[in-house]
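Consider the single chain below, provided in structure tokens and representing the form predicted alone.
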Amino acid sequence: MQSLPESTWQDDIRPLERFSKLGSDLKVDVAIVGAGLAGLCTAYELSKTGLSVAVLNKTNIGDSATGYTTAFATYDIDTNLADLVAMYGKARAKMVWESGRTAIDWLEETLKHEEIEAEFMRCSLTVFAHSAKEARALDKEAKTAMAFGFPISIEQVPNLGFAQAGHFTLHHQAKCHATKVLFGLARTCAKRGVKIYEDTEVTKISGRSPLLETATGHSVQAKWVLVASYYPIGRQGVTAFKKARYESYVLEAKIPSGRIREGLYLDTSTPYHYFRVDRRGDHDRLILGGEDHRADIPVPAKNAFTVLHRYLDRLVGPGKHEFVRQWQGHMIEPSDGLPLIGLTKPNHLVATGFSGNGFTYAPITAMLCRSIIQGEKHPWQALYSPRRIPNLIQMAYKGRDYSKILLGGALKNLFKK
């Protein structure tokens, strides 16, 4: 992965310790490729079972996708709930949000139980529209969530601190500090006997009882393997053509205290924008992302960032903010709106296609993979299975979304001056 500017989460924290390279051949019950949030959450869950676990990371912890996220934990995912109902039916659509709710609870309880200070905070997610047309779709989304019993309120507050054409609030979501979560989980896993190796690139995985070959020249023999790296290594097999690489752009700015209520925000534009507001003493921190596009479309980063800066001006007013930093994030988008988590073949697991919702899907990965490894059936297993075959309705809905992103954002930004 190319070298990128440091994010908020990488700049203001340094780990208390680093982990060594793999220096000899190893034999374990479970090998996990990738020490991002999904890999470490799963390692933590498995550490409770008595199984021996090794985590192998290509670079240093925090230098990959999780380090460049905005650290939202919400069950309002990349695909609208109303669209999920059309694509998957009411029962499975509801299960997607319910699994996300369970994931946020898991994260909160784990951080509390292990005394990991990671700035975890329960907060609301406000979803807002920029036009009357968007507001009508927003109303449908809110009513769908309310019918399922999720904690939605349609507030009669005309002013959120910025211009909008309508909004609803989803309560009991969360935000946190991305790398404090990572390093806290890594240290906890190590104390619980998990072997963690940094600067250890896995170059090949073979065999039903998987053998992992690494760039260090040493190998890991395991009974199970979970590939939880940013992009699955080796032959893609059943996940081929079910995912694509996307770029997202993020910036941090200081804004006046109290200008916008603390919490998470998401608009309904295509491509959409998302931001979080954090209280920081004499100012508030605003972290804004958006302008997503497929990674194979050569959009100049400066063009995408220019659009984000203009969006920030409209949000809080020109001259009302102080720019701090900006960076690019990487995402894997699934072709049918849901991540690919579970068995690809006997004893081989994968977790990919998180659509930027890693702080929701990582705990889901941990709970789901633990059940599979222990031979237990899990109610989410079929929902997130990487072996599922997208149907025409699912492909059509996501194809529509990706086409709008292409036409509404990527191509405009490609030629923007």
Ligand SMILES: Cc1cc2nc3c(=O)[nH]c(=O)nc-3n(C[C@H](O)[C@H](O)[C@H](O)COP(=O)(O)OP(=O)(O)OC[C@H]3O[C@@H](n4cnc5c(N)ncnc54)[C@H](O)[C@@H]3O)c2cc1C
Contents of the next structure:
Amino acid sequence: MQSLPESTWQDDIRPLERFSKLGSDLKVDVAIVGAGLAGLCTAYELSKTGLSVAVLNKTNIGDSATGYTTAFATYDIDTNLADLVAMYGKARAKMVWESGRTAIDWLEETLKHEEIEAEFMRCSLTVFAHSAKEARALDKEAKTAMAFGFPISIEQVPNLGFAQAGHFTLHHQAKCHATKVLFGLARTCAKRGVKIYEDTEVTKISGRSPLLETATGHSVQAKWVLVASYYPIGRQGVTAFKKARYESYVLEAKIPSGRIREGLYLDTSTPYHYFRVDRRGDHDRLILGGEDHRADIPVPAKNAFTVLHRYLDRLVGPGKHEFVRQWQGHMIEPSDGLPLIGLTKPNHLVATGFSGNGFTYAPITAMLCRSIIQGEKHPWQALYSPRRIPNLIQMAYKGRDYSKILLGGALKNLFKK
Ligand SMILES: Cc1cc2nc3c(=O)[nH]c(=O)nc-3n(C[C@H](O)[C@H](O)[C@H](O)COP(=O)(O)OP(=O)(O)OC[C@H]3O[C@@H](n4cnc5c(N)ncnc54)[C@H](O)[C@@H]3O)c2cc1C
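Can I have the other form now, the form predicted in complex with the named molecule, not the form predicted alone?
The complete assembly is shown below, putting the previous chain first.
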């Protein structure tokens, strides 16, 4: 990902310090591969337990998926709640949203407690339809969420600032600044005794008491390992065939202040579009993403960005926005709609398949992995277990979604006016 254009989060802030590469052999209780959001949230959570922790990162911190995100923190995940109910039943579907709610609370409390200034802001997520048919599906989604007791409003706000055919609002979600969160967590972890190494690629992991070999020539002997490298390294083991890479495109623009209420927005197209609006003094910043497609299908990025620019024109009006930058990144989509977090085999943990919800799943990884390492049962363990076998209903639901975005909106929408 290093050669891709920089995102606003990477441009906006440079870390005050860098961490050195691994310069000698090391023995720790827990080794974490990857200093992205998942690795650092988990390192922070483990730093409360008295266990010794080392985080090994191939690149510089921030040059990873977390640096390319749009940094929504929401429990309205990429699989619809109504679909989750059909795929997993009511209790587990509700548990998915509840775990996400706990995750956002974890993020808020951690940033506050550690005095990490990362532009974290509670705000609402507005989910909107483009057609009457989409609005009917949205209504079902909103009623399911309301029946579960989540904070949803279905009253139609008269003017959202853009055209739409119906919407609901999910309250008490959040947004933040991706690299401020990352660098803040890294600094805090280091202060709490976590050893962090950049420019240290893990090349091999072997043994039940995991031995990690690195490209620096030094190794780490651990009791536990968490592979939080976004896409798991080495042999895929139990995660094989349960995830795939999708490309997503993002553009940033300035729009007139107050044109659209500050917050998070999501449409119900397949592939969906998502945008956030941030107050920025004399203008508002709009960051829009979408046009996802399978990464191994060579859709020209130019087409995807063309379609995204048109979407922005429709949203705020041609000439009513000023282009700032664009970037793209990979999402890892799980075959049954839920991430793969937990034990792959004794003492080996993994966290992957976060879709567009890493800010929710990274804290979930932290809480789950801490429980597993401490030998405690956790109510979310089976739900997110990488060893679960997707059933036919789950595969069929997600297969339907993924077939619609195989080639992405860029091909479908390019010829639409
Ligand atoms: C365009 C886009 C928009 C998104 N929008 C959102 C959003 O709005 N909200 C949301 O919640 N999520 C969003 N996501 C998803 C979210 O960004 C990711 O799920 C999350 O950042 C993943 O964090 P991570 O720690 O798993 O991975 P990463 O941030 O990629 O970190 C993995 C780390 O592992 C390291 N690594 C890799 N291999 C090795 C190795 N062999 N040895 C050592 N280290 C290694 C890498 O250097 C990297 O630093 C978006 C993603 C994209 C691409």
